[in-house]
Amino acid sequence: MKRTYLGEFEEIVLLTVVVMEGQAYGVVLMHEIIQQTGRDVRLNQVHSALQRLEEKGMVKSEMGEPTAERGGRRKRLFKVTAFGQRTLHEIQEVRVNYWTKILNPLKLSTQL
């Protein structure tokens, strides 16, 4: 199976769209970008994101309801897809098969 990649940054929109559970849009997933990572990132960068995420099919997007707080607008709200739900799946199996052998007690000793 061909296997999908995403960029560090695409990968962090896609997780924390997922952490939000429904209620992820442009706004709220930027806030909650800069609390959990303390890099500096601007509305735009999380717009693009979504927007190549959504091209890929790995989130899906639907308008919300108008709100008081908004003003009455409406918010773009996002989901991620099964397909983006396997991809971070992918992701995080080959991050963990890294750490672990990192993690080996063995290999930390003949490093020093």
The other form holds:
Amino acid sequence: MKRTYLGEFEEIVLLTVVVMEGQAYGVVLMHEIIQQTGRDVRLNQVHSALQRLEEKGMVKSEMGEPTAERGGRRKRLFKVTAFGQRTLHEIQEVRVNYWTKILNPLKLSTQL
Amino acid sequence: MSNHDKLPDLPPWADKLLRFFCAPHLLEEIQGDLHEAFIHKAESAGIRKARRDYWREVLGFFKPRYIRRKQAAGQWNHDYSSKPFFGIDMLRNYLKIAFRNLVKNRGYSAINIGGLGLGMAVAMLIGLWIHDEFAFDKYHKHYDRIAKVMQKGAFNHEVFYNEYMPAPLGKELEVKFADDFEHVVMSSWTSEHILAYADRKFTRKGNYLGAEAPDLFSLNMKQGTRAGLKDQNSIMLSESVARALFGTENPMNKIVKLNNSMNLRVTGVYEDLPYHTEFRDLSFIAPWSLYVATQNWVRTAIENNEWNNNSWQTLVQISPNSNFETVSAKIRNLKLEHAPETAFLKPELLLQPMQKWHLYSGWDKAGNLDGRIRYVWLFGIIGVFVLLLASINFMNLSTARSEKRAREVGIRKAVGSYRTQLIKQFFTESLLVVTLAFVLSVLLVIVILPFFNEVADKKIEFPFDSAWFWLSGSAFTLITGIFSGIYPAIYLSSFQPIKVLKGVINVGRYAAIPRQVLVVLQFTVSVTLVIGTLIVFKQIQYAKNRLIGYDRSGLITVNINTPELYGHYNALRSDLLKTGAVADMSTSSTPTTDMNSSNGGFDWEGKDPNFKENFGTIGVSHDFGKTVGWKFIAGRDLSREFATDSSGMVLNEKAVHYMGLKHPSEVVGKIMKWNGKPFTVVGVIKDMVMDSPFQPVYPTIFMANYNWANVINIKLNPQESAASSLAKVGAVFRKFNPGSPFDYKFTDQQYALKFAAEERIARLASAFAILAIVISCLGLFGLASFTAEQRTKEIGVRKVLGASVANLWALLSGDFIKLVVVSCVISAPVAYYFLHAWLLKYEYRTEISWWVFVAAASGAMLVTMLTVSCQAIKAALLDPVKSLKSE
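Having seen the form predicted alone, could you now give me the structure of the form predicted together with its partner chain?
Full complex below, order starting with the chain above.
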């Protein structure tokens, strides 16, 4: 199987980018992830992940329009690439595969 | 980039920091996101939280990923600041140029690196010394919970502290305060004893200690367990003593003979205690119970619950949940409760923590802790100053030389060098020099350390494996490099190329002033150190020249520590006298270089009943006076011919004054009672210096008493060589005392030992003072050669116009000599102030005489002249044709 290296956090960021549908940039991604996962995420982590994703070719970016609340600065908007989409699919397939193979569905109890 | 409007509440420094390190092509989006997040956070969580988060985020972005500049091929005209932050290529270039500069100016480089290296080496040695001082006693695992019980009291309105404890104290503490103490250990004093096994016997220092001592010291057992002192007839040996006694045999359970009288079973061997512990001499430990059982006076002290006989030590380890203050408060009145008759001394018990034993071993008159910490401070200050001197040189030379490099700067700038590049260049140069100096200093310290250890009486090893050492060394190197590079870097890089290349260097009248101030500072420190060293030596010499009141030449003492010597004294004496090698001999309770017993309880006619006296008390045999050659000022010596002299006394002059009598003759023939028993005073002697040669003589009573004999004093026959006399004396001793080695001590050597601490300090201080001068002169030498070089043309012109070599020499040297004169003037009061304070510590002290200042000042002047002259004369002798030709 072809290997796609994608860290867990990168995967979440990538998924969030997909969810945001072209409106994804640093701060909103951070807020979204905080809301969805309840983790304490910091901006620089999101930025690092985005840069790595871009280097891997899973997202592409372009500068957006300047807005007032950013002191007239432009934002870098991210979009998922075809390769990124395929990678997400592959990851999901692998996981689904495993889940279907489980004979005894996991129960919320501990068996010692 | 446009000027964005800023958010008013944003932490401005965080923003600046971000802009400083962040790669420009990433800045916009990052800053934008940060600002947006800031606003959001400020609304949801308040402005304070938002600001804090902003800082956190900015710091979080400090990563290579955000610092790294975009690789932009062919974009050299881009913004300079988008070049790599710490570019490896440029760094290599800086280093290369710095190295070439060093090689080009070999003389300067040698002075710079050598001087700085020397200064750093001195500071490093001092640092190691101080570190060692502070590491004292840390060998013991429970270092922070061990203490010594001390006694504070007041006698005739003078506060005193001592560590002499009554014998029943140990039991009392153990029983009454079981919760506060983990261990209570009674102790005798560490002193010499004879150890023997088979035909091997020698004298070693050891101690009788309570059974819990090995636990308290946390001894590392090589054999046996720490419980080895439980049995009364056991003994624990240090590893080295065990090896000396038994060689390769297994020492465990062997029988060792102690002091020729006790057979003890070896129950443990412990690792030798390291040099930097208070108990480094502890070669063996015998049980306290054995001491009590074999020494009558100790046994009676315990049996009779004698709380006013203070002759022992008590060591304790407090419980983990206790602390020294509360325990001290609890035991405070213990002695008073048990010995109410000592109420006039106001005795209070307290604990002195082990952490303070070494550096704060005593109390000064004001009752503050005092001791070696003085020297730690003294050397610490010297170290800082020597280092300062070396750094000053470095700074002076680099600024002096930097003016020469103005033209180079001009050309570099004209060719297109950026200012930041020049700054980096200068910093690289100074860092390179400092790094080389650091390497040199490490080498120097490695070479010097053995000699230093000898002088300082230390066993310091170079801390190759100490991360702390290397870290602080590098930190120091970096700081010095930056400090000394800062002036040339900022000042020189500010030159405007047009002006510089036109030859207009704005040096100004005042450019040399900082340099002059630094030279004055250097010489002030050096001269102060020299004056200090001279005074310390003078003080030692003064005390050495003190009249000691007896004749110590050819005087030896032998300890009586076996029953054989004790029992056969008279036979031994007649045999020794028969050999002809001995002029006279006697016994006494202490050697003449010691004074360790004092007593009250005396009464005499006309004594003020409120006067609480305390005399030094020494028991002597009748021949003591003739042996040591004391000198009478009234009355006569003790004599065997007067039967009554068996209860006779000889007083020293001080004792007579102490009793409130004017004339020594008044006391002769009088009866003095001691604990009710009458003694006759037969004579008064001139004061004998028995204790510290720096302190006043103690009022002392010498009593005829054969029971107190602890040492034999022997005056060797002056007609015979010491070697042959000693051989004969030794033979007799071996006959009487076959079980023990013949160990003797020369009194003059023992006396000389009293100066050891002071002399050590003096030798170290003088070495440092000399180094300080050398370093200062190195700097002066560099500066002088620089000035001479700078003024070559002026000198040429003057020469052409008819100035003589002497004129020119005066011109060039004069400036420097003026500076040194100023330094001498400043250093005199400073030195006076500190030395006066130091001397006050000694009762018997020399005065600070004017010639010391004159000597130091003229010495400094002479050295300056020698240093400067060779440069000045060299410049003056230069052919003016050569120096003027270039224009």
